[in-house]
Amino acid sequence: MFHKEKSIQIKNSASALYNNLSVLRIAPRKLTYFTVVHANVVNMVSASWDGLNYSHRQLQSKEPNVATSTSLIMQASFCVLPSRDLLVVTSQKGIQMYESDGSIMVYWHALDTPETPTAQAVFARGISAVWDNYICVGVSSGSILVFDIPTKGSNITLSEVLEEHKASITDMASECSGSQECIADMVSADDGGNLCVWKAGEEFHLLNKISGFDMTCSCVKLWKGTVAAGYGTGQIRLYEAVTGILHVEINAHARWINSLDIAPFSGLLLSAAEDSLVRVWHMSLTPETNSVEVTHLHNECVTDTQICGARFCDDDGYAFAVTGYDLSEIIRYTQT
């Protein structure tokens, strides 16, 4: 179903982080941007669709009053809003927001760090664009910071802090189907495996809390009112977002799942784990019976590689890309 394409080389290898790959498709310019985190650097590649042109950029982690920061970057993710696209970078010191090509930093938010070192690390992780004008970012305390993003310029403001999680945020996702009928707008996950489902607005409201089993939920997606969650057990669970009903549980991988993605137009689900496997599934929803069915379509083995990022390159799921710990390349697969 999928075949391997030519890989894209990157300047540094990928760090062993959840969701360590972000992809932004720029259709008018026939370009795709990729970002991969290595220690305190974001490797950014712009690739033309014909495969002939590649340009590289590196973004450093920032912190106040320091020329070169050594604070580790936890995640880099593109956030697509109706009026603009931003690249959000989270680290141990704060949150950086750039124009999508990485050329200009438009906003910096410092994290509250304790005066005296504590047992708990401080970092930001989990990034999601929500609605027309919000970007939500999770932090290690369990808080979620909601930023109000203007249509242009750098007048970005912190509009709300959501205090529902007690453990570090791992990942967040907004409804990706584009459907106006879905009640839930965003789902957040934490280190304890707990999921919170949110309704967005001038104030965010908690719709539902789905309890975890003290096993980390490392990645989460939201599609047509269904939450897809990947766990350290190698399992994928599909829940109805508003009620928390468990529709499907799949023993998908032998090791920790590090990345999930959904192609919203086709219902394809991509899962990638530390067992070297990338799997493609198909989800079908039957609203009349309120049921979800999942079929396994394809898998690829990236031999001897701890996969840490996997993303579809388009909304149909025609192609996907994969990163692995210590690999200095982005591996691409396309449908045959």
Given for the second form:
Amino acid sequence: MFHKEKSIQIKNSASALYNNLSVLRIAPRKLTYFTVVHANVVNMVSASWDGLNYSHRQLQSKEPNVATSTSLIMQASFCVLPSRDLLVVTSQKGIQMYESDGSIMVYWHALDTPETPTAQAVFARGISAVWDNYICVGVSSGSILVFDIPTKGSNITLSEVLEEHKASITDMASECSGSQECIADMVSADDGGNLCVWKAGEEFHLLNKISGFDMTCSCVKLWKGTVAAGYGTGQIRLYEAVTGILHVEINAHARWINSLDIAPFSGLLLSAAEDSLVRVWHMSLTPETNSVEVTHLHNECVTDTQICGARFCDDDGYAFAVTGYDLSEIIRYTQT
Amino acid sequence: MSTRTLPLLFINLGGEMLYILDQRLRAQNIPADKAKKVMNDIISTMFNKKFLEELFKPQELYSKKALRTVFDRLAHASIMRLNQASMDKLYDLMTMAFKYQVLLCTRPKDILLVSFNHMDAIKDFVKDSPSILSQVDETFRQLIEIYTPLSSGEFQLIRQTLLIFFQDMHIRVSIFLKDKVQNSNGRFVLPTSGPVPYGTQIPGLIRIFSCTGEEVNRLQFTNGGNYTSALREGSFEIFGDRVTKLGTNMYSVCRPVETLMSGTSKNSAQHPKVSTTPNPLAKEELNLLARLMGGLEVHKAGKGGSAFRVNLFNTDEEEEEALLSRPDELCYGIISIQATKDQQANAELTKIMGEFSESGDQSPSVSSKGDDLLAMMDGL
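Mind giving me the form predicted together with its partner chain, seeing as the form predicted alone was just shown?
Up next: the whole complex, starting with the chain shown before.
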């Protein structure tokens, strides 16, 4: 169903983090951007669709105007809004937002870091573009920062802080910006496995909380009102976002799941874990009967590698890319 | 990232070091009383109360350089001497062994069981010395108190922090290659078979539920591996069966401890460039070193003929050859600090601090940190 393509070499190896790959498809310029985090550096590659041109860039995590003070990066993710695309980088010190090509930093938000380190680590993790004009970022305390993004320029402001989670945020996801009507706009997940479902707006509104039974949910996606959640136990669960009804439970992987992605036009689901396996599934929703079905389509094994990132490269799921711990390449697969 | 990683890193690396030294002491037929003294001295220093107080404070992980310096000092805490090449090899083996254990743990919380395996073995080394044993027991209790309440997500953060520390290290270890747990390119074999972790189901089942919570359909899929059910959970108590073998002693007198240096750096661009200018140690790192030195007794070489050298290689020639042929990118660039107390230690550290403030670009306000540290040293 899928076959391996030529890999893209990157300057450093990928670090063992959740969701350690972000992809942005720039159709007008026939380019795709990839970002992979290595310790305190974001490796960006711009790949032309004809496979002939690759250009690399590295972004460091540090406060602007400070010579030193680097901190480890937890996540880098492209945020697609109707008016603009931004690259958001979260670290131990704060949140940086760049133009999507990584050329200019447009915003810096510092986290409250204590003078002497505390037992509870401080970092930001979990990034999602929400609705037309918000970017939400999670924090280790469980807070979610909601940033209001203007259509252009750097006048980004902190609009709201959502305090619902008690454990560190792991991942966040959204659907429905602009035209579509959705009940649930965003879902957030934490270390305790708890999921919160939100409605976006000037004030975000909590629609539902889904309990996690103390097993960390490391990745989460939202599609057609369904939450797809990947857990440290290797399970994937599909819930109806607003009601919390469990539709599907999959014993998907033999190790911790580090990445989930959905191709919205085709309903393909991609899961990747520390067991070296990437799996492709198909989800189908029947609104009349309020039922969800899942079938397993394909496995890819990346030998001797703990996978830390997997993303579809397009909305149909025609191609996907994978990163692994200690691996200095982005492995790509396309449909046969 | 996680501020609770350092104690686990230190104890596990220390444990591996003790396994290797124990094996070499026996392979070289060092008299039993001398060997025992070395093991006891090192363990006693490792579990020195003041040192552990510093270690257990919530903090970021130390740099590779700082940690290597700590273990250099620790290895020389007794009458045993190691040449540079042997110390390099010892450290390579320690780090690759723990990297292997961290990667192969089926779930992040098992890293604690690996640590307990090391602790159990350390207790066995000093079982005839009640005072040292009680130091170790006290630390064991502290580990249990701090780590057992942590969530799986927090353990995963600790694991991710450790993996950043071990990133890009692919030194080939002979015993791993022989056992086929490491490939010839230095990467570890990650099997897609064997027991799943405790708390995980064997992959292969899709369950579909109705809105009322009843299971309406079951589908199977091929998981691409050969998995078996999880084993029972290991014990997190002070005594108990840890179940996992990771962290137990894999060396014995008959299994030599070699590392292979040639061909390790397949693509030298992948290895982090080692800076030749002295890297400023953070205040915390210097603090730890100071505490460690404060806790050391002075062991002068040749004192009553009790000092002796241990070789991690089979012959002296091999050892010398290893030192000369070590690839540049694998040199640790240790800061050498003499093992003498008070005045000399103060002077040595002052000198190092002085070197750092001159190197300009890397050090953030070193001078104020230096003052604090020297004040602290005076109090030792």
